[in-house]
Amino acid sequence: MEQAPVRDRNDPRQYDDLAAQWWEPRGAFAMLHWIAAARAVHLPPGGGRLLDIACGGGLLAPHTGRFTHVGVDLQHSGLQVAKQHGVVAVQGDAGRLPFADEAFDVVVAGEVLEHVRDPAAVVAEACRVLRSGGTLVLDTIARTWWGRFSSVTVAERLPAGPPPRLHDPAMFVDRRELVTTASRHGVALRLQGLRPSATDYVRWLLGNKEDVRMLPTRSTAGLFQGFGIKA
């Protein structure tokens, strides 16, 4: 297998380098499948229009049920993969979404805020395109020593962890600023942490399990979720 080039931390071209692995169960994005399943827990029942910001290869697709799943991403390679899984793929910038106000019943922003220079702008845009009464769901990594240690120092060395150099800890997210920004735009976010089930992970390593449950935790100092309803 041809080795991917070494990129700077947080270089978005890494997603192009690894595009063939989006749906590989034991590929570079294995943990993103597990996080997508945990994200889906917070989707409301029923249907409507769901916007998946920075959708990548469309890993949320198996969990969107009767929603019309619209995905927006900067990287063309991921969008091409997402289309193959039923996602209505739109190329665009998360900080300047190409959609009308209140166009969606649900907006999801998974594993994107720690990759952008202005996470507040992405949150503001997510709230803008969300209808009143709609659900916002996001997940990201906290700007703490534990966030850096768990998601970079440790996770980049583990099977199923993020590809090396995918994250830049300097861009991890301030939780207080995140909650304040969402509140300013009409969404009272509730935060909770996420961690992989140790038992599931060992079984996955042994080849006895296809995926790993991401369990909620009280600590939000590492990987965490936010979810709320727009007033």
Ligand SMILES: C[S@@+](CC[C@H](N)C(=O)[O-])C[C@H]1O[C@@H](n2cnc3c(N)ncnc32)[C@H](O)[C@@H]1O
Second form
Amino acid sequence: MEQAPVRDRNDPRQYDDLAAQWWEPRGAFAMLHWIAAARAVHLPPGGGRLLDIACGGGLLAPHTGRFTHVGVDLQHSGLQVAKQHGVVAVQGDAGRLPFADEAFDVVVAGEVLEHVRDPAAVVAEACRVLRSGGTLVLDTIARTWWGRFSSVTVAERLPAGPPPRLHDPAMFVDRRELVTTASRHGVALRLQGLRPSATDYVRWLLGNKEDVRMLPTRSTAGLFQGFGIKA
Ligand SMILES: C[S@@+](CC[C@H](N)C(=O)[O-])C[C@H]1O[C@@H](n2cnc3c(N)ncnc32)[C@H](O)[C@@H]1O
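Return the form predicted in complex with this ligand of this protein as a structure block, the form predicted on its own having already been given.
Below is the whole assembly, all chains and molecules, this chain first.
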């Protein structure tokens, strides 16, 4: 396999370098598949229009059921892959979404807030395009020593962990600011931590399991989810 070039931390061109790996079960984005499954737990039943902000290769697609799955992302390479999995792919910036107010029944933003300069703008946009009574689901990494240690120092060295240099821990997310911003825009967010099941992970490493369950944890100091309904 050709070696990907070494990029600066959080350089978005890494997604282009690794585009062939979005759907590789043991590739660079393996853990994102497991996180997508955990995100889907918070989707409401039924259907309607679901916006997947920063959809990447569209890994949420197997979990969107009867929803029309619209994905928006900056990177063309990911959108091309997402399209092949049934996502209605739109190029755009999460901080300035190209959609009307209240256009969606569900809005998800998975693993993107820790990659943008202004996460508050992304949350404001997510809430703007969500209808009243609609569901918002986020997941990201907390700006704590544990977030940095678990998601960078450790995870970047583990199989299935994020590709080295994908994250810049200086951009990890302040949980209190996140909750305050969402509340200002009409969504009372509940936070919950997430960690991989250790037994599943060992079985996955041994080749005895296809995927790994992400388990809820009370501590939100590392990887965490936020979910809520817009008033
Ligand atoms: C870690 S990936 C997560 C992809 C997907 N949400 C998932 O969980 O599988 C981060 C994604 O955010 C996208 N991204 C980064 N900054 C963005 C922005 N300002 N607007 C839209 N997409 C952005 C990247 O192109 C990449 O696809």
